[in-house]
Structure formats: structure tokens, C-alpha cells
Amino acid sequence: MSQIELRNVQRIFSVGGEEVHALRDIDLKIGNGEYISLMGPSGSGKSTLLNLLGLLDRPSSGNYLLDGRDTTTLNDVEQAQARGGKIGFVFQSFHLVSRLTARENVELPLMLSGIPIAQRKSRVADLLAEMGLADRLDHRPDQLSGGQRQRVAIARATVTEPELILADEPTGNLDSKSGGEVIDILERLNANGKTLIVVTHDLDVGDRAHRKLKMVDGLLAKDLRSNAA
């Protein structure tokens, strides 16, 4: 079974009196496990596809299933409920709470869950050690740099093991170098069996994906898979 499943997917949009379709027909299958790359110039569609795959959007007509269920005939509650326990979001501008330090950022998550106090701070402090941020578990956002940033908004997208991982350009405010380490990051949690959609006007980056989906004006135009995957 697909862990993704869209079904002549269309979204529309009235802007002005008009209808702009942002999706057309989209029809897509995405495994559990895969790595994909998204891209497409502006107004392509990606970022609307991207809401919807993270169930922060629904279709005008057509079906997502996810894991088998119809995301479409959910209410919002369980649409957050499915989205909370599934799926881990990483920004590119990181959408830190700027009076948080990066350990109660990452917490934040496990607290809404209900998770014991004793057993997130374990877990926050043991993932910022794995994002190489040992060091900075009590600094706020303004006294990191983006790569930090970044690496704290993907603790925080991953502490509670979301299967899926969703990816707005989280290299499009970072230097070579943290961008690189940013995606060795991603594709580590890729390797550990985590689905990886990463948005992305950086070829560079696109090209590391195992398939590779380009959108134009609203459509899905190629899909593409790397020998290597």
C-alpha cells in the first residue's frame, strides 16, 4: 500500500472574481520510505501540493489518502490529530518561537502531546546532541545562526516520529555549507525509514533525491527516479 495516494487532486482558488487553479488532475503515488524532491518555477503549484500532502490544505475535488485513509472526509480535529502524529514540517524560515530556548522549541511539541515532563526533556536533549547542538540546549533563536536554526526546526518537526517528513526550501536561508549539513541531516532521517519531501529551487538539491517530481502551472509535468534509488 502507497503511504501517499492522490486522486485527480484539484485545487482552485478565487483571486479577484477569478478562479486560479493552483492544482490540476494531480494524480500521485508516493511510498513509504521514499525520497523526493519537488520543484518547479514560482506559482507552479508546489507549495499548494505541499500544504495539502501535510493536510494544512484540502482539495477542491478529488481524494488524498493517506496510509489507506481519505483524509478527505475528515473533520478539521481529526485532520490535526492525523497530522500531529504523522507528519513533521521544516520551514524556510525556521518559524521558531523566538522566546524559547532551543530545547523548550523542540519540547513544545511533546507538551501539547501530554508526554511526561521527565521523558521529553530525555528526548529533547538526546536529539539536539544528535543535531550537534549539545552545547546550546538554553540559547534562543537570536543567539544562534541559521544552520543552528534550521537544525533546531528539524528536531522539533521530528521529535515525535512523524513518518512523513515535509520540507519547504530548508536551504533557502543558509549558506553552502549549512545547507549541505541541513540535508545530510534530512537524509539521514531518510535512511532511518523517514518518507522525505523536500521542496526546492536548487537543482544541487533536487538532484540528491532518489525521484524527482517537477510541477508547471499547476500540473504534475515529470517524475522522475535516480537509478541509484
Contents of the next structure:
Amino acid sequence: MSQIELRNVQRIFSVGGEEVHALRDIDLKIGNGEYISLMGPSGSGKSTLLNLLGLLDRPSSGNYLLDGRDTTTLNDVEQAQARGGKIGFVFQSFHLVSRLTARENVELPLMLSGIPIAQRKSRVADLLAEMGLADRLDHRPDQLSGGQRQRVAIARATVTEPELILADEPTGNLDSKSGGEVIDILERLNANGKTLIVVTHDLDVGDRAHRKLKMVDGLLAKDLRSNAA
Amino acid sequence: MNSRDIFRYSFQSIERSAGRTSLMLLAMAIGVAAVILLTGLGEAARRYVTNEFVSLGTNLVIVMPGKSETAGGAINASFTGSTRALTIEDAIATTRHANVVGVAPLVVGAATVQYSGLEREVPVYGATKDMLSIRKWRMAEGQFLSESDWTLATSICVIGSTVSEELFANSSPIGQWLRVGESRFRVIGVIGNTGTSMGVSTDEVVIVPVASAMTLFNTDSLFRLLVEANSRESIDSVRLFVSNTIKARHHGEEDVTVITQDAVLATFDDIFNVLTFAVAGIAAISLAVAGVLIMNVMLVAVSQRTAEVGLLKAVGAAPRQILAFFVAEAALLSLFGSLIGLGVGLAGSWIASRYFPSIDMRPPAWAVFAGVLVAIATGIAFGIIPAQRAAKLNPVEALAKAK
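Given the form predicted on its own above, I would also like to look at the protein as it appears in the form predicted in complex with its partner chain.
Now the complete complex, all chains and molecules, led by this one.
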């Protein structure tokens, strides 16, 4: 069984009375532990696809099976639970809550899923230490560099031990050195068995993936597997 | 997620956005302080008037010479125009009733009092023994007028404490002869400080037997006749008795006005209840204004924090949890705001009472509780709309807004 299976998925937005087909008839299977890059020009639908995979959005038609379960039948609460437990997001602009410290930001998903505070504290401290941020626990985002912020965001995405990591341009706001560090961390997570899907414009980043998807005009134009893995 | 986490998260939000928080706390605090101060003021006015009347004595029937009526008209024309005197004999007649516990005829005038070269212009009361208990005066020194024949003009007097201090300095006035107008009176007592009653302080007065006062001021009529009933329930029967007795003595003519303090008090009570509710209404409006302000600031907060809401949704927050965060935040803000308002309101009424001791501005307990509870309820109610807006945000759009 594939971890992810999309069947005839369409996503249609209506913009100013006109229908825009952001995704057309996508059929896609992704197995556990794959490392996938998703590339394509702006407006090709790759972000829309990522949002669908992350359960932030719903397909207009078609089915999305996550771990064999059809997500289109889930209600808001079940979707939220699935996002909290199975999926970790990493964003281009980090999306850290600016008034919260690094530790508090990483704690958020645990708090929302009801983990007691004592457990939260130790898990978060361990994870941030793994990210090389042991001395930055009580710093706010504006006291951290871009690379450090993205590492906090990755810690937040992985703190609930999700099987699927979705990264939307994770290096887009970073210089090449910290971008490289972030990719290293993400690849390490993939090496530990997590499925990793990276949306990127950066060809070097995209080439490192084991499976490269290319989107054009809402269609999957290419699906290349390299044997590097 | 338990409620401690919800409140911790909301508290952090309040704590770490000082500008927005202080604005909302100010709005709530002003609302609650307004409730407390305004109702306190209304209550103070009511208490002031009630006290003025109660200090006259309780269960009183008050007789005034003369009848207020519309003069003129063909039939009544010949009976109006002259006022018969209310005499000491009338007063004596009203004592003959089982429910009457005290009768105090009163004559009021002003005279110059003199002692060893010092002069002072003072109000002079002509009274009898019962005046002491009816007006609830206390003696500081010596004794009050004793029971005696009311028609006897004896030369004794009781003086107020200010009169005593001014004329006798530190020596005891008891037994000294005081010149009042053209006559001399021996001082037998000093009245203690009882505060002001109907605008006249007992500290300032000289009290002589009623017959002496009538001689002094050359009058044959009492100014007032105070009749005290033994209970609130018997006031009506006493009033009827007094009215009938004096009517019979005045050849069947109703030429005096008889009022009961009870009726006057009840009227004032009604007026002040209406006043207090009007004041509470004004206060309620200020709470509603505070609530609307909270709603606006919360709406701004929600749109400022759209990205945060999107992020929360992305990391697994259900709509109910988002709702809980924002409602908890509104609740905490209203709670802290009301507590500050409570402090400011109570401090304000305390300070007012310090500067104006005669006005007791303590707010009624119901107003304090209602003010705080309504404030918190308003804050929560007006926090729900922005919170619902946050909970309904589309996560994809919310996240996109951050850039």
C-alpha cells in the first residue's frame, strides 16, 4: 500500500468568475520513505498540490488516500488531527510565532495534541539540541538567523514524529550555506525513514531528490526516478 | 489540549503585545470604574437625603401651623386667609394617646447670646424634654431640659459645643448665667457633637424651655410639633389622632398641616431608586462601549495574526482550539481590565469620601458584582465574533498572507 495515493484529483479555483484549473487529473502514488522534489514554473500548481497533500486544502474532485484512508471524507477536526499527527510542514518564510521563543514554537504542535507539559519540555529540548540550537532555546525568532529559524521550524515540523515532511521552498529565503545545512537536516530525516517532499525552484536542490516530479499547467509533466538511492 | 495550555497561550499573547493589551485594559477599566463611581454617587445622594430625614427622628408625625390649600372660590372664600396659632396646649393635648411615646413642641428663632463680654448670634430653639430622644441628641456635659410644666418659662438653657467653646473657652459652662436676648439663662448642659441635621448643626444652638422661647420671641405659636409614635405601624393612627385632636381644639377647622416622615422618606426612596437605575443604565452603556472597543481591537488582532492562525491550523489546531484561544484572550483581558477598573473605582470613591466626608460614596455591593460580571460577560461576548472569524480562516490563504 502506498502512503499517498491521488486518484483523478482536480482543484479548480474560481477567480473573478473564471474557473482556473490549478490541478488537472493528477494520479500519483508515493511510497513510504521516498524523497521527492516537486518543481515547475510559478502557477504550475505545485504549491496547490503540496497544500492538498498537507490537508490544508481539499480537492474539487477525485480522491486522496493517506495511509489507505480517503481524506476527502474527513471532517475539519479529523483533518486537523491528521495534520498534527501525520504531517510536518516546513515553509519558505518559516512561519514562527514571533512572540514565542524557539522552545515555545516547537512545543505548539505537542500542546495542540494534548501532550503533558513535562514531556513536552524534554522532547523539545532534545530535538533543538539535535538541530544544533541547544543554546538558543529561549531566543525569540527575531534573535535568530535565517538558518536557525528554519531549523527551529524543522524541529516544530518533526516534533510529533510525522511520517510525511512537506517543505515548501525551504531554502528560498536562505543563503546557500544555511540552505545547504537545512537540506542536510531534511535529508537526514529522510534517511531515518520519513517521506520527504520538497517544492523548490532551485535546480541543485531539486536534483538531490531520488524522485523528481515536474509540473506544468496543473499537470504532472515528468516523473523521473534516479537510481542514486 | 487542556485549559491551562489555552490560558497560558492566551496569556503570553496578552503579555507580549503591550500596546494592544493596554488599550483593551483601559477600555474595560474605564467601563467598570464608571459603573462603580456612578452607582456610588447615586447611592451617596440617596443615603445623604435619607440620613437627613432619619436624623430628624424616626416614626415621626410632624405638625405645622397653617394649611396649604387653594384659596378663593365662592364658598370657601370666607374661611381662608387667617392662620390660627399652634399652641402649647395643642401640644399637651396630643400626648394623650397610648401609641404616642414622645411629644416635642418646637419654637425656632435667632438671638444674640452674651457671656463676660463675648457675643455671638445663634439659632435658639424652644423645646421640651422629649426633644432629646426624638432628635437622638447626646449630652456632652450636664443635663437636658427636665420634665416640667411646658407652660412655665424657666430660665435655664442647654448649649451646643461650639457655643460652649467660643463663650466659655476651656472652663465648664455648667451653672454659669448666659444672656440670651434680653433675658438671663443658667446653663445646665452641653449637647455633644451630633453632626448636621437639615442644615443646622446642634453645635451652634442654644436651647431653652419652649415657653421661655415664646416669651423671648414674643410669639404664641409653635414652629413645629413633633409627635413620635411607638412603632412604624402605629404612625397612621397617631397621625389621625393628632389631626383630629387639633381640629377639635380649633373649633373643627383643619388649619394645620400634618405630615408623616414615613411618607416623605418613601417618596425620596422611590426617587432615588429611579435615579440609581438611571445611573446604572449610563454605566451599562459605558460597559457596552468598552465591549465594542474590545471587539474592534480583537478584530484587528485577528487580522494581524492571520499568519499565526494559518500556522496553528497547519500544525494541527482544530477550529474549536483556535476559537478557544481567542475567546480565552478576550476573557483574560476583560478579567484583568475589570479588576483594574474595580481598583480604580473603589480608590476613586474612597478618595472622594476623604475629601467630602459628608458624601459617603461607597458603591452598593450589587453594583460592584454586577459591574465586574457584566464587564467580563461583555468582553467574552464581544470576543466571540472575532474568535469565530479566526477559527473559520482558510489555512492556505492565511499562510499566504504572511509574506
